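Read the single chain below, which is given as structure tokens and is the form predicted on its own.
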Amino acid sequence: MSTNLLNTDSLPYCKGCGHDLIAKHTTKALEKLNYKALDVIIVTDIGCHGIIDKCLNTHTVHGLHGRSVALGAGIALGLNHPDKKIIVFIGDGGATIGLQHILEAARLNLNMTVMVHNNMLYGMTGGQTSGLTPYGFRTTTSYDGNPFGGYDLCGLLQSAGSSYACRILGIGDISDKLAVAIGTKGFSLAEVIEICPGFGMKLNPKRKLGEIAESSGRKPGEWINRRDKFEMPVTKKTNNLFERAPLIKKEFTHYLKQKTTILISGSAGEGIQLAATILSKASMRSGLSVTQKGSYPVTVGVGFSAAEVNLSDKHIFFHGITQPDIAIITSEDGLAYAKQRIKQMQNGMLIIDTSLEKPITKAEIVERDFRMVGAKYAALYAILYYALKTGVISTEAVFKTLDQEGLQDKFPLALIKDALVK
């Protein structure tokens, strides 16, 4: 069967795989509805069905496992074009991994269609049980038959508010049934029951699709809600998000001779990221190009906190730092995080709190008691000391930034100024 949306009749599936049927009849249904190839965006998930991408003439997006519906939802929210069609291909494994994405898209009634390739197991990874595996169906992880019943996906979608859901047996010409789902305004889903020839047939010999669906209480049918499709509310639109960012004008002179990379490393909760931001904005006020990137554990408020800052008098096209020119270390956590990179420094400067053990490095080591002003203020003291020590930017640019950000009362600036001149 040749269609304008497929570039080959020979699809990359095992012989007898229902994925072949779904792909060919989805494209046939689209043509019945007069969709052209470039009117269609197909988002595929991880799984055997996902290898269809190269065979499609449509726009295609390949997602992460269980996330294809979320990607499709993003496209639906951003694409204000009623003549285009968003279709998501996903397996039963991906559908249960990303079940919340499906339910949210149904709840919002986004204008998209999901095709669930339900072969009742994880076909690509070895035939394991999925959340849609029926009770009693045998898989490689349930040789005696699945002891649990699978989700009633269509029932869940009806309660979530989808415009349309259907369950279809993957036998014969299903294009008309798929066309109903595709032609629905709002969220629609077609759950196509099929069987994997590699695992499902071998582990469940002589069982028929109709009998499996019947015995598991998952009969074919339709579930309908009479709802309008989602319409994006009219709000103020910003074409350029940079327009919202306040312009930082040059007010001071810099004395940077070459691009400089700075690693600031300390403890979470001690203002490392804020200090890096102040340094960055002060450098911008001095006419420099700047990038800033933060690193810290997933559990916020514990362990290290580090920031990487690039300073240059030219445009910066890569924000990464392999080896810092300047390392500023204010705590034990920060030293533990940065020790290996400090060890690799062949030159440059290490500015480190006096309470810390001096690490092995070929960089010039400068010690200072930053924590004497308080742990929460040590990082700010350290960047002011960096400015004073190197002269790259002025301390006045830092103090002006604190003033402009409304932070002058949040720091013991008198104490820090006294410490700087000692």
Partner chain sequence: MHKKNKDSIVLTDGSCLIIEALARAGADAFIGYPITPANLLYQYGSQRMELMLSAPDEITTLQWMSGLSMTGKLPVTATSFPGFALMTESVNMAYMMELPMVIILVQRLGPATGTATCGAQGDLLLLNGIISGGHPIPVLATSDFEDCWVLAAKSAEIAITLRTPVILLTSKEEVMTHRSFNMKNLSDISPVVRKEYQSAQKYKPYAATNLVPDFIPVGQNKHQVRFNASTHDQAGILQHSTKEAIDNTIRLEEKITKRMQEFQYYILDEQEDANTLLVAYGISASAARSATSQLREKKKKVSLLIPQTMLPVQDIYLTKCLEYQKVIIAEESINNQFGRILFGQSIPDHVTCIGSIAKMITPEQIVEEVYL
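The structure displayed is predicted, hence computed values, not measured ones. Residue numbers count along the first chain shown, from 1. Between two forms, the rigid core is defined as the largest C-alpha subset superposing within 1.5 Å. What changes on going to the form predicted in complex with the partner chain:
After superposition on the rigid core, the Cα of residue 65 moves by less than 2 Å between the two forms.
After superposition on the rigid core, the Cα of residue 234 moves by 2 Å or more between the two forms. Superposition of the larger rigid part on its C-alpha atoms leaves the smaller part rotated by 60 degrees between the two forms.
Counterpart to the form predicted on its own, namely the form predicted in complex with the partner chain:
Only one chain is given; partner chains and other molecules are left out.
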């Protein structure tokens, strides 16, 4: 049997191998559905089935072991064309190692069809047990019969959301059954059960496909989900990320005499990073170069939250801070994180909430009840206090930044201003 999609009727498989049947009836099914060769992309996995490429007139892709469904999914996503058909040939071994890829393609209901050549063992590598080997089926690595059952692949597929899955015995003309899978809009899979003549038949003489399927609880059938076909999600995009990074113009004067390193340390959820950003932007508004980086545990919602800010009137090459010139501490968490560095400060200034223990340090210690304006606002109050205390930048630059960022109503500014002047 040769077809327009196959360039030979002599396929490179062992005599009696079900792969021959699947390849010929897949192409026959495609022709029944009027597909032209170049409308079809056949992606093959690693395994005996994967040597079919040279016999196909379609586009062909030969990938890695177990990954062919994900690779085909990428093609389906890239083409996203209703008249193009992506078909993946994979074995039971590939389906085992690549099970996640199959479930994912089913979950998304991508427009593609997977043909699982389930000969119940790894044929190409010597007849080893796979995840689809039925209970009791003998392989070269389970001479007494597989002690475990195989996956119910079609059942998994239905659960994952595939539009269509079927299990077929690889006997006779299966093209009509394969055509149902191929003709499905959305994800479809046909699991064709066959016996490898090289290993399966020899190790399991006299066993028949129907009996194996029956006894292992893997009867032929169809598993259907009524779903809409895949549509590429349409989401709002920007055509310029910089649109979200507002320009900052110099409007204020700074009085910074030398590069200054600032450590702001407090608790997660108390606005440390936002305060650092406001300080950075206010400093930029005052004509300074800045760097800003955050530090926090991997669980971003608990524990400390710290920010390191460099201010300079020159370009800043290096943004790392070993010992800060200024340490601003607003909570116990922040103090615990920064304590060692504060102790090593030989000069500079420690600006710290009055409620906290004062570490031994050679830095000038300035305390203030920052938390009285509310824990979430203490960091903003602290950077405003830093501006007022040092005069490096003006508090007006900070307030202008809050205004420009649309944050003026997010903070109790009247309370903070009142506290500042006391």
